[in-house]
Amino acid sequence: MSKKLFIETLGCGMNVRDSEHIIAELNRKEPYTLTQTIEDADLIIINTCSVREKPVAKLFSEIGIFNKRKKEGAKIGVTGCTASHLGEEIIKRAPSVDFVLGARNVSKITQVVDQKHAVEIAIDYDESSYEFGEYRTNPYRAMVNISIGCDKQCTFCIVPATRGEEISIPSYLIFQEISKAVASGAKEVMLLGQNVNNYGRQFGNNEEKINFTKLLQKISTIDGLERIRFTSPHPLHMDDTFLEEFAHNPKLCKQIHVPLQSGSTAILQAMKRGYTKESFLNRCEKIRRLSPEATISTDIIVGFPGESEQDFEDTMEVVERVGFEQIFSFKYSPRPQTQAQHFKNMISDEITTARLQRLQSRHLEMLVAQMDAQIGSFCQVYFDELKPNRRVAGRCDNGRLVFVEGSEALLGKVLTVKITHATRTALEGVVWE
């Protein structure tokens, strides 16, 4: 009989898809069948995120709640950014846990997963060539790594110290990646780095010379693969090669997250993010002009240490000029191994929430004009999942999410929709034969 894997992802895409490595490799060693019941499950993994303070805090909590449940016998483990940075400690706090692997170190699950209290957090590993086992949440999309770790030096950003150093994955193993998940009926791919346009920066063994650019193109030639998506870009690697490639290749998808962090060319420089106000702004406008189809997403910290009233509205002004389709907006917050843990000048929860209350309320007003303008049109939606009460989910080419009445028969396919109703986060609609 197999054993039952209970598996929590917390965080980004990435963790998305270490959590499908995680499972694929403990497959390769004995059958696990995944289940939802804590209670039935004979491993139990949570797999963190370190990038606000929130999950952390989270993390002992829930490992108490687990143990609590947990059958006896059965195994805790602790996995991603959070196992990074907190190794042994994670041991010394919650002893209920039998083993700690970080982010950087994924393939090693088959050797921690027996050896009580193992910790295997090296973020220097290299695993870029290492070829992982087969397994996917959806069979009808693939999340595909490009690179591992990050080269940035952002004040406020903990990932390079939980991920390390980038090093970019052979593109011939993305291909054939890309090729086996086509194979399996993927139409759709999102491509996964900290900084995807930055491919190609360094290799592990390889010394191939190819950039993102050439990588997308290369994807491209893949028979099958009607999609591509990417996150995430850094703005300062946004060449016009690159924007070019984005506007004109049919293939991908024309959704692009450009992530701000801060409009204030002044806290842009705090936070060594490598860019201004101004040259963000052009690199939005250039793919509203390139691409006006286009949505653009974006982050923003709101409250990062010494910012003004005026660079608060610097990000306003953005905001504003740019009409981002959708935003991830955060309260600053502190992170271990980084440098503005250090800064001076913190700004006061006070003015900080009002702040991020003033950004989110703007942007709804944005949005919900966004959306309802949606009404009446046409759009191309891949659908991939289906949802309760003979719903079935998929995206328009530009990441619009929208629902149609249905069944399962929709899955896989890629039909025109008339869109008839809208709400701040979705759109519905129907079939249009």
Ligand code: SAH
The other form holds:
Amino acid sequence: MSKKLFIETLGCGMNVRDSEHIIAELNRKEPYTLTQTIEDADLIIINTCSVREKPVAKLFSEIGIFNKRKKEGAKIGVTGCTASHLGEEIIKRAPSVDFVLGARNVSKITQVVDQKHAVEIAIDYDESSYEFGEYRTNPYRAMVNISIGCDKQCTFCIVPATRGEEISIPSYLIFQEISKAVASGAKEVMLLGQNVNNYGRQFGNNEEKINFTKLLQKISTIDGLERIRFTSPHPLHMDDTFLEEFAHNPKLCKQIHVPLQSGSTAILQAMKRGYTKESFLNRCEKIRRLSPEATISTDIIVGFPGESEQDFEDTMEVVERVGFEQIFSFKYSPRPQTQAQHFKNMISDEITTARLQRLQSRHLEMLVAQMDAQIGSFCQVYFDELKPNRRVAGRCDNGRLVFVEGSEALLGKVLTVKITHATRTALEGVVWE
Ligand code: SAH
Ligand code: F3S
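Okay, that is the form predicted alone; can I get the form predicted together with the named molecule now?
In what comes next, the whole complex appears, and the chain from above leads the way.
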């Protein structure tokens, strides 16, 4: 009988992919089946995020709950970014944890799983050429890492401390992995990295140096691959050649994440983001001009130390001018191992909350108008997920989520849909062909 694995994944797309890698590696050693029930599991893994403080605080109460509910002899492992930055401390605070595996050490899962209190968190570990086993949560949707780590030192961000130096994965491995996913049914790939458009700056071995635009061109030649998405690019590396490729390559989905963080040049400088309000606006204007059908999403941090009313107004102005289709907005959260944790001029929670609310409610107004404007339009939807009540979900080329009534016969197909209803988060429609 195969062992049962319960795995909880928090945080970003890279963590989702790391969980898939963990499952694939465990299965190379011995068969595991996934379970959603703690009580049934032989192995419980919490794949953590540490970008903001809240999920870290939750981790220890969760370990306590899992430890009470788990069956006799079941193991608990903590993996991911919180594992990287807390390391041994996790086992000291919660001795019921059997192993700790950092975000940069996923490939070592089979080594630590049978050891009591193993801790593997080296952030200089190079697994950029490691050939992971194959496992995908959803065969229609392939996520593929193109780099590990991050070389930027944004002053608010813990990621460089948890995921280490940035190393690109050799393009032949990326090509191979996507080709395999396509052969087993995926028409769409999501390329993942903390800083995807910095691809090719540094490899682990002497690989042929190609940049992100060249990588996109190379991947586009894969037969049967119809759609390519990527996240996250950095505004600083959006050169004209890349934006032209984005606009003119028909396999590149017209959806782009351009993380703003702040609209104020002074705050951007304090964050060490490397661009100004004007250069950010210039890139977004260029995207709108070259790719008018594209949707632009962004991340914004509110209440960074020293953020004045005028700084926040600058952020609101950028929001108005770009008209982002999606905004992920966060209150600034001081993180260990970052420069900004030592910055003075912390903004009170009261002010930060008020600013966040203002930003979110303005964006909601913009979003409702944008989504309502889709009613009556047609879009090409790639169906990749069966939902309850005979509903099937998919995404338009520009990333908008669409539901239609149907069966699994729609899965893996790209079909024309007429949009009939809209909510804030999704569109509904009927298949037109
Ligand atoms: N490489 C990615 C960022 C990864 S972290 C990029 O450049 O887009 C994801 C998002 O979390 C960031 O874009 C930022 O908006 C937010 N974030 C990171 N550190 C944070 C902090 N200390 N407080 C609040 N939000 C933070
Ligand atoms: Fe973090 Fe900046 Fe890298 S937000 S992941 S240090 S690009």
